[in-house]
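Read the single chain below, which is given as structure tokens and is the form predicted on its own.
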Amino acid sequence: MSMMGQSISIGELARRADCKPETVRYYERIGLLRDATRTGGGQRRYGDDAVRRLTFIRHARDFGFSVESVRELLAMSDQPDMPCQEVDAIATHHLKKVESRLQRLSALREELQRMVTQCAGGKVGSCRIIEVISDHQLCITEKSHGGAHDLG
């Protein structure tokens, strides 16, 4: 590849892709992202595919697809030719597991409010928000709101 298509610095891509210039390195660690060409006084230098596979990378990382699930759309995405068939698996299952999280966030919310709504604002000894988290069996959801460390 030409200079021209290396042409930008890891500042400049971490701009264009509205990331910090340590996570382009990480990316770059973890195999993610394509090691730079290097300058003679060793500076990193990105080409416009840089972009597009760190803005994608990005992008995908928002929807919330695990590391190694992007890591199979990147290798995917480089075989256009390819049926989609296991991008639309991938995906299918991500939405799977987003729309239990959403239930499960839904029933928190709900036992939540229920806390709060209970709370008389007394002291903390008969405080009804304390009692419910110190006893799970006074939740009315008990099993289904799982709790916001099973949500990840």
Given for the second form:
Protein chains: 2
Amino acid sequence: MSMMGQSISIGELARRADCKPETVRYYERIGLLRDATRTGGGQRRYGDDAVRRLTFIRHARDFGFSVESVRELLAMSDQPDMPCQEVDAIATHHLKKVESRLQRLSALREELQRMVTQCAGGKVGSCRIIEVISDHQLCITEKSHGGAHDLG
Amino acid sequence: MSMMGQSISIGELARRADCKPETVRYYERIGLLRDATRTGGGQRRYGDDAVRRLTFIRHARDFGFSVESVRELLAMSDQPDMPCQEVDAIATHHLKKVESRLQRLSALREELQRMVTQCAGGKVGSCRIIEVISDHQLCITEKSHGGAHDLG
DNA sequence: CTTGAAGCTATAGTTGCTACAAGGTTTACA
DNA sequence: TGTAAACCTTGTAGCAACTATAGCTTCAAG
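Can you give me the structure for the form predicted in complex with the DNA, which would complement the form predicted on its own we have just seen?
Following is the full complex, with the preceding chain placed first.
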């Protein structure tokens, strides 16, 4: 594919995958990226494969997949002959989490909208926003307390 | 209000506000809750005011307000004569963040749905899920990379 | 060959809790 | 009154997923 072999610096790699060098080093440390080849002076140099891999990681993270899920997905994609049931399982599982998060978030949006429109611009003592947060009769949104915040 | 003064233990307080004692101590440490009165043996005892305050905090957190925002809201609600423009500003700002997060999340849901339905159940090598994450032509969702994840 | 940007490692900080460990206190019951 | 369970105390370390800093070295352009 590439005529250039290993010629991409960490900064360039980061730029191409839209992240920072620190993040790249972090991913290397936790084993998402393989150790890079080094120049005589000890600087990392990458090839196009690393760009693709890092881009995959960033996209998956951007989708809300946890680092551990990304690790699994990478392990699977490293073995193209595997059946993709597991990939499907991870994605489906993730979809469910996203859906419930979405529900909570849109209930939240409605509450906030209600708050904001009800704020009459008076004194804090009679501010509906404060009241609404205090009362929270809007636990209408079913049992919502307690960690639905993780997209794993 | 209360006939009982300061008689609520930390565990009881936590139970009433649907959180854990550790969280209560944490809030005390970072200054969201005032130092509690203590028994002779050094245990914390609270009154109804603390229940209200903690409930407010938990609800606001549950709404996605950051601890710093909650701190501001509390400071304001401690001064009922203040005009509530700032309260409104915080809530409005928060609403905007929630809305953009919501947009991103629902785009994500659609992508995941697409992924899952396109997974033909074959080998990983031809798995659409892996491909979709890699290609991410779905950056349709406008400029989405880079920290739209914070609900501050 | 100089200079300035970019890279290196190691370590600590971030946010918002949560989970220990190793004890001390309270309370309920016999 | 004794004692045991349940609760509380502090301090510290851990979690995710980075981000930032310090103090140094290397690389690339002019």
